[in-house]
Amino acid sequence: MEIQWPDHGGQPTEMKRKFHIEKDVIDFSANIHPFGPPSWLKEALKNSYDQISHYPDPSYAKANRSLAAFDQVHDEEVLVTNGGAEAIFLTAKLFEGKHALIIQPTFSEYERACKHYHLEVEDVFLHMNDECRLPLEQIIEQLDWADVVFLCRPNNPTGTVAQESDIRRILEKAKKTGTFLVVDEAFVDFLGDGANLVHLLKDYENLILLRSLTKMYAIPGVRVGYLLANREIIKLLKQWQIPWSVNAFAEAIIPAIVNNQSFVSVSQQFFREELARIREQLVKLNFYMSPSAVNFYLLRDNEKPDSTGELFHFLFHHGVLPRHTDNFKQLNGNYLRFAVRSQQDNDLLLKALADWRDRG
């Protein structure tokens, strides 16, 4: 019987009932932080109980004001939004009814937000086999076809990030086009200092980039996430947002995390860290691993690359939860994805691999 996937990671136990299984198993599917939310987010959200009573302010100013502060835009520039996927829908409502150029293998919701707003879709596809290296030329030949680019930078699923001077072309030949960039940058934060594109937005008003605080502080419960773009254009949007779309505690806990970086600089080297040291180790197995610089890769077996279902039966049977890209377009479930996890949980993983290899 063939598997109805799920559309995401995350899922373990819809995914042990699937696949019959009882024992306890470490996911690897989902790409949040493996230690958890830092403890003082755990006691702003504790201070911001008495908030429960209370409808939030709807124009959700203080958190607006710590987010500009945060990324040196003006108040105006920002919108805050019920996670990543808020952001993605209102987006797509921009450009309902019009042509929309999304770079694959990403995250299926942007289609999806697409076909919800009647948009016609086409795709272009990274060189997997070249680094996973942007089209760039494929890009720029569609813009004058497109009204509307979304872009997933670090890439999911590969990690992989691309070039600001790549970014910078695509906005120049899409100011002439009259064609928006989007560029979602829900796992920037995984990235050292600087690596974000909020300083071009200065320069080019055809640059919308979404924001997710999910991530790297382990709350996708709260669904905590915001938007920057050109003033108008944020203006527009608040028209279309739902009233009290963000709840009391993800409006309280936005200037909690602006202010508290250390915990992210830590996090940034641990993940780097762990990143090479696991790299080290597959080569040594011979396993593919995508040139991710982030906190999740790509992964297939050099030895035997059509193998992938099988290898994620042995996985999971052995405590192992990868997450599958059947739904990823171009991949269709010929690789795994798997997020860093703390050091124990992946020698674990590199044991289990190990054994896969010595099977033969």
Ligand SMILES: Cc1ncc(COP(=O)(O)O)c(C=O)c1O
Contents of the next structure:
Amino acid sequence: MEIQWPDHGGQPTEMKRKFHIEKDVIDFSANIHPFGPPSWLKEALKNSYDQISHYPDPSYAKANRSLAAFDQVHDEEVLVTNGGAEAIFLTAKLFEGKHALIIQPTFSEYERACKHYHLEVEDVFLHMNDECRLPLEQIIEQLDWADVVFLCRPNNPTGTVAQESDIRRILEKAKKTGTFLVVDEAFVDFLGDGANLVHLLKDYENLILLRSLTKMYAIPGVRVGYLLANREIIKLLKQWQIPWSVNAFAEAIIPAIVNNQSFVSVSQQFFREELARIREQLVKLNFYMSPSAVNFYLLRDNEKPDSTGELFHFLFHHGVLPRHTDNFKQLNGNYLRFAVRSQQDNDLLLKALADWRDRG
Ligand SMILES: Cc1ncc(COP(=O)(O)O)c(C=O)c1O
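Let's see the other form, the form predicted in complex with the named molecule, since the form predicted alone is already up.
The next block holds the full complex; its first chain is the one shown before.
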């Protein structure tokens, strides 16, 4: 049977229907915070209920100011967006009809956005067999051709983080070739402090950072993200953004989010410890795990590397829904991506993997 995979994870009902699975499953396919939004967020949303009858402030001044203060940039260097997804599409529009280089395997929406705005796209690939290392020399070579480079850091689906020294090398050469580097930092707040690249903005006018608040705060239903760049870029993008693109609830919760960072630091510690625990177990069971630093990772069976499809079915029938990798370039379905969930859920996954191993 030819499977029509959904483009993204987090669709357990659809997947159960496709695979004729009736029982409850744990969804490891969506890489959002497993514990849901912080408790205070509900109150903040409830308090913003009355905003429903008003148009949001078209300049989003208050939300903008909070984000600018949080990232220590000027208000004019921030644009609030309807999720990271809108930030991706707005950025692609900046380079309409030009040349884009995408570092693959990665989030599929960069390519979709580039195609939408008629960019010619070339791909370069991470060294999957060498710690998912960045193909630095290839990227540098392609800068003469590329007007824009899309890099996801931490990268979806590998969870790996390109080294800052490599980013600086790309930016230095890109300055000379007139190329922009777009770094999607949708998952950067799962890393420790100082891991994002905001401090590079003052040295590099050709750097654009994309952010999402939907992953860490488990609010993909609200749609909230933003973009950091030099003021000329922000001014241009503001002109193109659909009026009231960001809804009043997203606007209202931004100040609360940036002022409640303890949720983030507690979460970072949880993911760091849980990731280390999972890694230890997976090594024992002889599975490959990508050197992820965040809340998801790629997995492949070292003993049966060509049986990933079979492993997917086995796990799904054992109540675990992984994210397929059929639409990630170069992976071609040979890996599965898993979210880091609660300790209890991760133990269920580890038990299912141990059962798979015992099966021989
Ligand atoms: C790397 C990356 N960037 C951006 C997004 C979009 O996130 P948002 O919900 O903020 O639109 C996703 C969603 O999966 C993602 O994986």
